[in-house]
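As C-alpha cells, one chain now follows by itself in the form predicted on its own.
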Amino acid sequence: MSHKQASFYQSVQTNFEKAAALSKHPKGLLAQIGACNSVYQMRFPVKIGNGYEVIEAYRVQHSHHRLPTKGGIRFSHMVNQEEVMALASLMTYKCAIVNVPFGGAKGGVKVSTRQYNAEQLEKITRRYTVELVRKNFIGPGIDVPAPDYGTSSREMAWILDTYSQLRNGELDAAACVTGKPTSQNGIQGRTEATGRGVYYAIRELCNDEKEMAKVGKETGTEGKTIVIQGLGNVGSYTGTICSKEGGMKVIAVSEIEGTIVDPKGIDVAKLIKYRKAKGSIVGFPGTKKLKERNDWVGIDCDVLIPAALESQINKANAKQVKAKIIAEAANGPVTAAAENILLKKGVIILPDMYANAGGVTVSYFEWLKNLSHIRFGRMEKRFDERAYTQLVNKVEAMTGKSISQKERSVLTKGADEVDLVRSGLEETMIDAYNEIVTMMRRKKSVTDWRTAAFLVSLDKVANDYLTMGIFP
C-alpha cells in the first residue's frame, strides 16, 4: 500500500471526524456512518495474449442507509483497498448533500489502461462484472456502478451487456449501471455532468456577495481567471463550460506531459483537439511551458481547479497556492493537512463532495429514466411547444407587433432531454449550495465549507438511520 493512498483515506476520515465532533448525534451512530459496511476484495484470471494474468479488483459499499448503493468504477494501476474505501465514503456524503437517494459505493480494478488494448480491457471488464454478479454486488436495487477515472461509457456498455446475459429477462436490467452510451439506455448530458456541476458550484459561490467579500473579489464569474489541472472528462468540460457560459478565462492547464500558460486565455476546446492530434498539450499556439510541471499549484489566478487525482495539493506544496478559491473537481485533491494551511491563508475550498456531485446527480436521472422506461421530454415536448406557440400568437395579435422567426423559435421551444437534465442539475447544485451556506452561517463553530458540507450530509444520513429504527 502506498503512503499517498493511505493518507487519502486518512484525510477523508480526519475530515469526517472533524465534522462529527461538532454534531450532536450519538457516538455509536457516527461510528456506523463513518464505517464501510461491505468490502469485496477479489482476484480473477483473464487470458491476455498467450497467457493468463491475475487481476486485483475491489467493490466497496460504504453505507446501506439507502439502497441501491452508487459509485463509479476506477481502472488504475494505483488502485488499492483503502483508496476505494475512501472514494466509497465520499460517495455516501456526496449523495446526501445533493439529495440523491443512494448509499455510497466505489469500485476499483488495478490495471493500467495504457497497457491493454480494447479487446483485453473488455475481457477484464466483463470478468469483473461476473464477479460482482456472483456475490450480488450489482443490480438496479442493490448496487449501481458508473464511470470513473480510466473508464467511460464503453466499459459501462460492456457491464450492462454482461449483466443482461446473466440476468436474462430482468425488466429493469438497464438500471444496473449508469453512464452508458445514449444508444444503450444512457441519458443525454451525462458525459458533461460532472464538469457542468463544477461550473454551477463556482458560479453560485462567485455570485454570493458575502463570500466574495471574504476574498476581496467582485461578484460574478465574468473575467475571472482559472487554472485547471487535468484535461480528462471533468477538466475538459469544466474548462469549456466555465469559458463559454461563465465568461471565465483559462490561463493555464496542467497535464501529465507538462503545464502550459497563456495569460491572454486558452481555448480549451481547441486545446483538446490539438492534444488529440499531437498527443500532448505542450506546444499549443500562444502558450509557454513551465519548467516544473507541478508548479501549476502556484500560478496566480482567481479559481484553482484540480481535476485529476487525489492528494495533489498537499502539505508540501499548499503554501505555494495563490488562488483565493479552490474548486475540487477531482475526488480528494486537497489533503487534510494542506487544507489547514489553506484555511489559515483565507482560501475558500469548494469541497469535492459538493463541487463534483454533478456526475452522480445525472446518474440518478439516468437510473430513473431506466426504471420508467421512457426518455425525459418525450411525453410533453410537443404539447409544450404548441402551448407556447399559441401564447406567442395571442400576444402578437393583442399587441399588433410580430417577432422574428429566431425569437419565435427560442420562445416556443419545448424541452429536450438534455435541457431537462441540465435544468435538474442546476436546481440540485443551487439547492445544495444554499444548504451548505445556511449550515455555515447558522453554526458559528463551522468556518470552512468542507465541515459545513459534512454536517449537512451527516444530519441526513443520521436521520435515515434513526427513521429505520436501528438507533432508537
Ligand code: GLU
Second form
Amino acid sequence: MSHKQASFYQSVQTNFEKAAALSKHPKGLLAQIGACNSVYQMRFPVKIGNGYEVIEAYRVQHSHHRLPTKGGIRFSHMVNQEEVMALASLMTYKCAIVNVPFGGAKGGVKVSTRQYNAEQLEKITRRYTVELVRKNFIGPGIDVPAPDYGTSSREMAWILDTYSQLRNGELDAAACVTGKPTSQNGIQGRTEATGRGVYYAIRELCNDEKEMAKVGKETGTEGKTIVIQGLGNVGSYTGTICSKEGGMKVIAVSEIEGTIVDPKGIDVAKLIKYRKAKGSIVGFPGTKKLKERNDWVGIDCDVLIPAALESQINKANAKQVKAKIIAEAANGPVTAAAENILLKKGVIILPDMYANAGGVTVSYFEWLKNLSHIRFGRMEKRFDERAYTQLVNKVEAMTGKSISQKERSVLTKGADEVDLVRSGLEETMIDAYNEIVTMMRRKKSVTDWRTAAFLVSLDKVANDYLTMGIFP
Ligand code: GLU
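Okay, that is the form predicted on its own; can I get the form predicted together with glutamic acid (GLU) now?
Full assembly next; the chain just shown is listed first.
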C-alpha cells in the first residue's frame, strides 16, 4: 500500500473528526457513523491470454443506516483497501447532503484498464459481479454499484447482465446497478450528471453575494475563468457545461500528457475531439504547453477544478494555489493538510461530498425509474403539451396577437425524461447548497464548507440511527 492512498483515508477521517468535534451527537454514535461497516476483500482468477491472473478487488459498505448502499466501482492499478474505504465513507456523507436515501459504498478492482482489451475487462467485470452476488453484496435493495474512475455504462451493462442471469426472473433486477446505457434501462442525463452538478454548485456559489464578497469577486459565473485537471467523464462535462451554460472561460486543462493553457479560452468539446484523434491534448491549436504538468495547481484563475483523483492538491503544492475558489469535482482531491493551508489563505473549497454529488443524485433517479418500470414523463408529456397549447391559443385569441412558431414550441413543450432529470438535479443541488450555507451561518464555529457539509450530513445520518432506536 502506498503512503499516498493510506493518507487519503486518514484525510477523510481527519475531516470527519474535525466536524464530529463540533457536533452534539453522542460520541458512540459518531464513532459508529465514522466506521466502515463491511469490508469485502476478494481475490479471483481470470484467464487472460494463455494464463491466469489473480485479480485483487474490494467492495466496502460504509454505512447501513439506509438501504441499499450505493457507490461506484473504480478500475485502477492504484486501488487498495484504504482507498475504497475512504471513497465509501464519502458516499455516505454525499448521499445524506443531497437527500438521496442510501448508505455509502464503493467498489474497487485493481487493474489498469490500459493493459486489458474489452473482452478481458468484460471477463473481469463479470467475475467480480459473481463474487458480489455470492456474498450478497449486490441487489436493488442491498447495494447498488455505478460507474467511477475507469468504468462507464459499458461495465454497468455487463454487471446487469451477469446479475440477471444469476437472478432469473427477479422483477427489479434492472435496479441492481445504475449508470447503465439508456438502451439497457439507464436514464437520460446520467452520463453528464456529475459534471452538470459541479456546474450548479459553482453557479450557486458565484451567485451568492455574501460568499463572493469574502473572496472579493463580482457575482455571477459569466466571464469567470476556470482550470480543469482531468478530462475524463467528470472534467469533460464540467468544462463544457460551465462554458456553455455559465459563460465561463476554461483557460487551462491538465491531463496525463501535459497541461495546456490559452488565456482566450479553450473550447472543451473541440479539445475532446482533438484528443480522441491525436491521443493527446498537447498541440491543440491556440494553446501552449506548460513545462511542468503539475503546474496547473498554481495557475491564476477564478475557479480551480480538480476532476481526476485524490490527493492532487497536497501539503507540497497547496502554497502555489492562486485561485480563490476550488470546486472538488473529484473525490478527495485536496488533502486535509493542504486544506489547512488553503483556508488560511481564504480559499473557498466546495467539498467533494457536495460538489460532485450530481452523479449519485441522478443514479437515484435511475433506480427509481427502474423500480417503477416506467420512464419519467411518459404519462404526462402529451397531456401537458395539450394544456399549454390551449392556454397559448386562448391568450392569442384574447389579445388578438399571435406569437412566432419558435416561441410557441418553447411555451408548449412537455417535459421529456432528460428535462425532468435536469430539473430534479438542479433542485437537489440548490437545496443542498442552502442547507450547507444555513449550517455555516447558524454555527459561528463553522467557517469552512467541508465542515459545514459534514455537519449537515452527520445530523441526518445520526437522526436516522436515533429514530431506528439503535441509540435510544
Ligand atoms: N462514482 C460516483 C461518485 O463518486 C457515482 C456513484 C453513484 O452513482 O452511485 O459519486
